[in-house]
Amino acid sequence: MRVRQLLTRHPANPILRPDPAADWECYNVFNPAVIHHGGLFHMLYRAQGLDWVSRLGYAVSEDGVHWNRLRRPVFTPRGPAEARGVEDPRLVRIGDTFYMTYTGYGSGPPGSLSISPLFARSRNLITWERIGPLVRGEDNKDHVLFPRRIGGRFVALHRRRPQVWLAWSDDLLTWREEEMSPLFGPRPENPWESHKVGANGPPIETEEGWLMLYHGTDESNVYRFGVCLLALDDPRRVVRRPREPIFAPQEMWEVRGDVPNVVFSCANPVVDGVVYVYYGGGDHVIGLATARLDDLLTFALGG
């Protein structure tokens, strides 16, 4: 299958590995949120340790490659909806507040599990106030906020399997069903995204529209990245969606890992015209791949 590989892997990969000396992150570190603020890269990353419960750690970097991390997690499970872990964070800053979307992996009725799309906010990226869910009682994840309000409202991408959906809210507390709509779904004619699709990091605002990186899986559950362009004034409209993927597993730690053939991204901050795509490889370590924003936009417009 043709993969253009528009993203260039950093030679220092993997840039973050499990810490065998830490009980809470000795097995896996993956699927991080990263935001560039105050001249630094700030990372919230998913970690699993001796009990296999996911927690979120914090790390900081001057160059986006070499990281200093705190010794203890900054966000840990709370309540039934998070009993088995907090997963796959994504970060935006709106005004003077950081907003995190994350998945709660919890316990449902006897013998069942729950997957919940949840929100939290912070002023310092270390202490967090939980806000609540986008929806209740359904398998819904891969949710991420747009990095600014649109028409004065919060807008979120989320996934109702197997499609990407769009939702609107005035306050992050109330998400009305009648204001949710499907955005795009798998394309059977494209084997790499024929099974399911979901959002990656926050959409990137450009003059041409919202540049969105997303992931798709095939029938063998191999993950690849694609891009699409959404209308700037109305993100419910898909302007362009190239058929070719731009990134696929190829390194040993992406192809094998704890879960094979997985590259999964929750972060794509733009710094000095470069898109930094942070991703989990094989659900085990964290990698970095980059591209010029102009190059990704040219590809999106030409697709």
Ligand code: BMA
Given for the second form:
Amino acid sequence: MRVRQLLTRHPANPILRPDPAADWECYNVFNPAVIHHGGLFHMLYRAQGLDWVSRLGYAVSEDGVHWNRLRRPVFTPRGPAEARGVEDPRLVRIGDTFYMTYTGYGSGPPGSLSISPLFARSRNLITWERIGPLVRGEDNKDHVLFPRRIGGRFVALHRRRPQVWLAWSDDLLTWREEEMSPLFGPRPENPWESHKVGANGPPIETEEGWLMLYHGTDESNVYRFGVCLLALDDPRRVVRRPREPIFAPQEMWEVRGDVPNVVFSCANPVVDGVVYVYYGGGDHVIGLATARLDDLLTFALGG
Ligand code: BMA
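Taking the form predicted alone as the starting point, write out the structure of the form predicted together with the ligand.
Following is the full complex, with the preceding chain placed first.
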């Protein structure tokens, strides 16, 4: 399948690899959250080591390409809902607080404590306070907050398989079922996103609407990225959704890796008009691909 690759891979890829000398991150580093704040790129990345449990490491960078990491993880599993790991962080900053959404991989059978969409907050990205879940007792992940309140309320995308949903809350603690609604689902006529879809990083605010990067999978579990536009004042409305994907696995470390044919992104910070898309390649290493925000917007608008 031909894919117009709107994102340009950075020549230094992969920009972060497992550290063979560290027990907690010697197997895989992938699916990072990245936020640009105070002139620096800050990364929380998912790491797996000798025990296969996912923990979150912290790294910092001036240019978004070369990273310095802390020696110890900054966020480690706690309690039964996280017994097998904390996964796929996504970050926003609202007011003076950083909010992280992450998946708890628990010890129960599917449908109980197996997968939980969780929230935590921090003032400094290193010390974290847990807030709680978006819902309990269902397979729900790929949740991410909009980077500001809308109509005074927190808004989150989340994924009730196979669809992307939207949810509203006053305080991040209470999420009412009647304030959740499906946003969009797989398109059977579009093979690349015919199986399931889920949000990537936080939606990007533009004059044309919320630019949302998302992933779709096909029947063979190949991951690709697509883009759509949601109405600025009411993100329950999908304004545009091009049929073509914008990114697909291609490099050796994307088509092979620990899980083949996976590009999986939880972060798309915008710095000086450039969208930095960070992604896990093959659930094994971290890559960076970029595009001008204007070009992504033009594509989303169908230009
Ligand atoms: C999904 C995600 C990711 C992972 C991907 C591919 O379910 O939760 O953690 O990168 O599978 O294995």
